[in-house]
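One chain comes next, on its own, written out as structure tokens in the form predicted on its own.
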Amino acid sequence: MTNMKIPRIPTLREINIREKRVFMRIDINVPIDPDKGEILDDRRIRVHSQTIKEVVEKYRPALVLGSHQGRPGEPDFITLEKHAELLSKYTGYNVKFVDDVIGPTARKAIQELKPGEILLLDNLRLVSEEIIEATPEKQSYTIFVRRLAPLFDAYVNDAFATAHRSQPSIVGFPLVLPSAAGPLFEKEIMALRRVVESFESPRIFVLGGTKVRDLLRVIENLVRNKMADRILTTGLLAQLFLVAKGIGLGKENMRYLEEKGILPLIPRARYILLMGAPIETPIDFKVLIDGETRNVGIGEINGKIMDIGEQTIRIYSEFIKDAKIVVMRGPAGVIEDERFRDGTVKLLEAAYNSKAFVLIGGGHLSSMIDESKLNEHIHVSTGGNALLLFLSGETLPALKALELSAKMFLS
């Protein structure tokens, strides 16, 4: 169907971790209240808890977990002590915590860990090397990897959300230890294979959110690889393409697009349209005028655009209903305001009720999901940026490192 291919990634069925000492990279980097330092949304911790429990019950390893949280200097750069408490709550196991990463306290705790026990290291970015991007070969020689690798029998990457990073805990360990993708990572890869390697059609991509430049790269790759039958645009991306088509959005919206640095992207958007990209743009919007909401057509826009309109929701929902593959990335409106969640909620509703295989991207869209309506045909990705980069045609460093590891240890 496309030129995009996913390399062979080793799984837990191919390496021996039964009662072995294992380092598993997870991603429990979650939103933090900048004032109180409290966790605001623990969905990632809950998702990882399921696979941690699965790994412990099936293989009984001495399991050491590693994750980052925020960046140094940012309000969300905190220790993982509270994360450990939540992991204990959701897994049903006592998840030990050590306020160290590669020092003597951490190494002693790792060495003393018994099969069936779980230990969470502190925030991996307390080690400065974990912030530096480099090749897998270089990262395998970092102090981080050289200090910890000799303590382990195997490495497991279950952090697909970090797959676009080339840091020691992601790409360094696979070159020095037998390595595999964890259960969550494997599910992400299976979902991506379904999207990029199947012949199912129609294939609908619903793209919105604030990362307009990244989304343009995605669209260019989709067109290049003939992956999309329809690309339904929402949010700032939709506004960009409407301007590229010569449709006026009113002074307030044009000023906002200018503030966000989106207007210089108009020539690129026009070129994408000339390439024959199957772009659909809204025919109406929900706008905010003097504190009141109105539904207006694109020929009569006045006020600030906040969500896609009722007619657009109906049209987009019909496309989703008839699709075989649906990929959704980014909310349709300003979901921080409850008045402008309708577009996002109803497009998700159409996805729940469709017979398509649905891949829902991470990020803000995940916060709007009704988990009671999920089924085996819907995959909610934990990797917002990793998913975007993959769909842009980029090679994900974590996949490359696991591929190299398979050649080194499993050939």
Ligand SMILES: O=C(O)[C@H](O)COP(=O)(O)O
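Positions refer to the first chain, counted from 1. In this text the structure is predicted, and so the values were computed from the model without any measurement. What changes on going to the form predicted together with the named molecule:
Among the listed residues (167, 127, 381, 325), the one located at the hinge where rigid parts rotate relative to each other between these two forms is 381. Rigid-body analysis between these two forms: the smaller part rotates 23° against the larger, C-alpha superposition.
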Contents of the next structure:
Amino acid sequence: MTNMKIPRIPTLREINIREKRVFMRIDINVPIDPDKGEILDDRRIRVHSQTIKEVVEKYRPALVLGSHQGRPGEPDFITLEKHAELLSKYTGYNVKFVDDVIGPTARKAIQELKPGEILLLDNLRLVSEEIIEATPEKQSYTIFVRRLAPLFDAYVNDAFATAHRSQPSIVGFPLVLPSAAGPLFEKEIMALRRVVESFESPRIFVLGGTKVRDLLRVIENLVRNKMADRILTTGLLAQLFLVAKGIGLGKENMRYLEEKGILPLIPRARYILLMGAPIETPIDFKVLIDGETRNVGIGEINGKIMDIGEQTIRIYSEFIKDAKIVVMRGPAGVIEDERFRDGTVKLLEAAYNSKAFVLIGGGHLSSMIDESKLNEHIHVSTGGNALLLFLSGETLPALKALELSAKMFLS
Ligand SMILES: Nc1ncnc2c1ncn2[C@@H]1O[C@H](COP(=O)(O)OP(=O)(O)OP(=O)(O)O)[C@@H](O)[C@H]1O
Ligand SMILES: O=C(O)[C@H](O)COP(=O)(O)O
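The structure above corresponds to the form predicted on its own; please give the structure of the form predicted together with the named molecule next.
Following is the full complex, with the preceding chain placed first.
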């Protein structure tokens, strides 16, 4: 158990959105094929569609949806036309789309929306202010918020997966509009209580993917709050810790880590190890060399590391099987290529078969779940790093902003 307390946040039962004009922040940031620009997995869109449908049927708001997709400069930074088509398919409503966010076209579309209708704005990160992190107070003065807030009666945050970003669409609106957490957000917080308020151990965290900077912050919190018995590393995080341990990964992998801006994090990773963090690293990898895949031990790495190896899968699976709490975020390998999905799939299988309470987070990782294997011991979060930062003891900016909003509009 940790000394964390989960703040009370306003829900839809506490604000009036019936037939009102509502801005609902969702997170339909989904994995995108870097070459074709196609949506690789629409799980987040399906999950949000269910909630959107419930809200529209229950309250008939004129509902304006906003989400980001990717980050400027990355291949997955695209506009949201395809997202709107899938939202229409899964909600059964004709979800209108406007290729604008705060300009005159968007504002006109918002003002013309009628109760029971749904409009999706374009990628919120097309507005430069949206990629800047600042306090809720500062964000409430952005052009973004000042342009759109006057058009709405209320704001709903259903984007748990972006709750760790102190960006205008997450923390700016709650200070100027009556606000609440959406149904999905509320459900995520209930699941997290199970992990935070339990004594059960061993508590295993399986951390992978590429958002290494975010993950180091999580690990530092986990160590400080004694939240983890073991941290099993995969993805680029595993490579960083191996380098921090002084294990050579070969030129090709070092060059890749440099391109991804990961090498400057080596001292921080070394410090985490010196602090005695329970970090486990792979003992073998699946590599790509001259177009062939091979399983190699960490003493003999050549070729490009693409997934964790067979021995590591076996050892990590044992830890997962014997755990009481398992938290997983980020894939173990380059899952866009089916040759490198074994690590991710096998660790997920260990989680399905474990007696532990399992929390699975992250867009790419969630896209690999076999939904037929899920059971009541498994909560699939829409959040990736938001989930982890919360679990590791950080106050999520979105929760702080909703708490401030409740004090201003609901007390
Ligand atoms: N060894 C590896 N080398 C290069 N890329 C890797 C490796 N292992 C995993 N990846 C990449 O990690 C990416 C996903 O990382 P990310 O941190 O975004 O995970 P996620 O599950 O989407 O979490 P979130 O939802 O928080 O983004 C995939 O695009 C995958 O190709
Ligand atoms: O996938 C996620 O973690 C959320 O959508 C946040 O995305 P970001 O890391 O680009 O802010």
